[in-house]
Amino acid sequence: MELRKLSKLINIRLPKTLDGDELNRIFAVLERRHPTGEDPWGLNLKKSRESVKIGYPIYKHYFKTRVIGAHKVQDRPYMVVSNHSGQIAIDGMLITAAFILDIWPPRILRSMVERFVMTLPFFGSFVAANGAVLGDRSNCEHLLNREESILVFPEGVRGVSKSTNEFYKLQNFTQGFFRLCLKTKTDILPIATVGAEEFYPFVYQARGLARKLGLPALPLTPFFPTLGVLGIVPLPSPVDIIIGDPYPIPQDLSPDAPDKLINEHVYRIESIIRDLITQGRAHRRKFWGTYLLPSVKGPYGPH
């Protein structure tokens, strides 16, 4: 469905796209980073430019995305580590857009995605053209060695596929990202995304049915599948991307160190992101859909 037609169905007015001069300025930098405009993983700067142009109104005006702490990002490669939320991978797209639109110099984050995403018709090639890569160790290591910045969600599918009563509860991080950072001497940039959980206020994860259907998750809401395609349109929840201080990789720790030593650092990074989430939720912007959320108490306080 075309973006303009969809905007009419969900009753929003899409503003004009990004100023042409600003778009040229951004992509002049990206073209210097990627001189051929393409790479073996499917990156395509021409298609990426078009995606940024079309997606800008959604990023800036529908989700009202704001980036907090952009000044902390230096012109160097990072392993960007974030919480995962929102049922579908919109949070990854918004983070990727933030590093193009709201951080200078801009860069294309190479988002590590699940295998099933890359197999989806049309969508798989779309995300690849915009920098996404099959999230296996080999791809990640090659890109880090090329001094590209990587975006990972160490919670995996467990992070994005939560029922309402689990919103903003971090799932245990895996270790792989930290061992790769040790091997490639890449520092970690912890970030938190706040606002994506509210895209769908009422969610029940039918995990048993998802397993039978061979799906990684199956979120059910009052609107999906009742309203069909319209039921998957996210509510316009304002999104904050909060950037923490870079986490330097210890130079004296081996990538083959025992799990106990690795976990000490992984737990610290989890704690940093948990604190960023708490700070972000304390200052998050309200919108009409916020009032649809049931009151849920837990370690992160009530909604």
Contents of the next structure:
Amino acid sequence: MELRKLSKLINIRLPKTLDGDELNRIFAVLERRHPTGEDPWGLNLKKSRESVKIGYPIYKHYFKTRVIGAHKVQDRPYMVVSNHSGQIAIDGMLITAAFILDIWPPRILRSMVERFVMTLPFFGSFVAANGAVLGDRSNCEHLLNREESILVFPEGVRGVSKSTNEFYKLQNFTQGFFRLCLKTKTDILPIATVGAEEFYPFVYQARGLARKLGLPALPLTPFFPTLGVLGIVPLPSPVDIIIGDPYPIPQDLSPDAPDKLINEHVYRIESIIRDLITQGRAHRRKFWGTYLLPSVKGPYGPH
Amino acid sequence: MALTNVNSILIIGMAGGLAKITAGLLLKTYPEATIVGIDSRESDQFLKDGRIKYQRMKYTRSNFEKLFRNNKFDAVLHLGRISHTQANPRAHLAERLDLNVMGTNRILELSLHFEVKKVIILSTYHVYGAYADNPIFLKEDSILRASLNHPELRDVVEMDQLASNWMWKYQHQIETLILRPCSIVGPQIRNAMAQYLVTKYVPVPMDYNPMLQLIHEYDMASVLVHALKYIPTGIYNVATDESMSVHEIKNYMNIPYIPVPVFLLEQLAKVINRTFWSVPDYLIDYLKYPCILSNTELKKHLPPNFFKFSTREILNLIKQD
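Let's see the other form, the form predicted in complex with the partner chain, since the form predicted on its own is already up.
Everything in the complex follows now, all chains and molecules, and the chain you saw is the first one.
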């Protein structure tokens, strides 16, 4: 509130916040889904309401997030499968926010995170309160059986931690997510996030040093670690979340089927997401940071 | 060797709050039964019920065997695990290993020798350990990792494992049940977690907020009584379907607390543990990372809506207390 008063005083317009009625409408639905306000994985509706309130201007005005294909999402559980990009998992937060703010009825996506994240003070409990859970097979299974939707990045750390010359190159998917879908009979919702790679346009992944320090990745940028915490502020690259058609899970395939049979489907899902990325990049909104990007020629065209 | 008639029951750890409630419920369910209760601690008035014979003794002593010889026990409830808390300052690891591991072994051997039909051992959820990579809903076959970070919990893990090995080895001669309950809370329970929850101005981690499962002492006692006849040999987690975060519990109870970062809490505990603190070092892990139990196995043997107290009701009760 003080910030608003100050902004009026010095005549600077602050980004529009989420309308209180709209927030109530969204959380009325979420409260029906999670009547106790908490769940065993640490979800906390009070805290996630605060996060949505604070995060809205960042989602809507800083990253100017657009959701394309929201009408394809039905009110049922999905395994949401996305490409991973942007060095830190901001893409995961934006996708989670999209499922609360731009898709009706809203639901809190349970994103799978690395064990490392859960050990971090403050951040671990913050992401858990907002729906993230430890990426563990039994966690996934329990959540899907409870009709929750899950967000997975089958590229894993390899996907999020790419150097500039690897931007938008989809890494090979692991199979675990597909076997789980078969076991729980959950359909897959393929999505692509475009724009997150440009959060940090020049990145060199110091993989050797990261291994020595016991870190999953160590991105070096012109501003990080030179400017410290300030160096991790992402550029305001507009983000598009493109939702594909749900991929129905084959009913006749066993979760213990040989790799060959599973891979057929996994490759198909990879290819769907690759196509969504290409579509998204074709309609990519430019921002001043785009012009800083080196023209890297990858298999899917220059940036 | 299934238990059909319950005439004589031995309860070890009789001076504890849970044992007293269980004894009361047992006598209500089996009015003809007699209970022999033993403990190394003093007893109080409640135990002077005609059907309860209380004896102050250590179950490692030779007169313990006499008990088995002179009474034909149908069932033995071992609720006498010595916990690792400030409440037992003299209970060092060696002593706890002796009582909890060697003592449990003795109880099991005597039970087998004197043809007891059912033995119920009360273990704890602490055996699993609280870790960041714990899946939510730990099943009974999860690895017992408590002593990896806290060697002082070795006795708890060894006691549980000893009982498990025993259970499978003699499953055709004696029914053995191992119960691993979540935090038991109630007006008569004075364990470390229960005290931590009701005490004002305790430091609470501000940077972590794991979920906790609580079970009311009456519900736990009901599980023990029900287990006597209706739950077969096996290991069972005991927990309700609910869970609540540490911060939410403190806020709900409206108890003032001091938020501190965990690294400070760990150092603080080391410094003041011997004088004011009633929370053992290992419990800090449970205030940092989750250790949530799956109750699926147990629920297969319980009637629907078995648990009477919700988490909020439990907290209201201990708040009023």
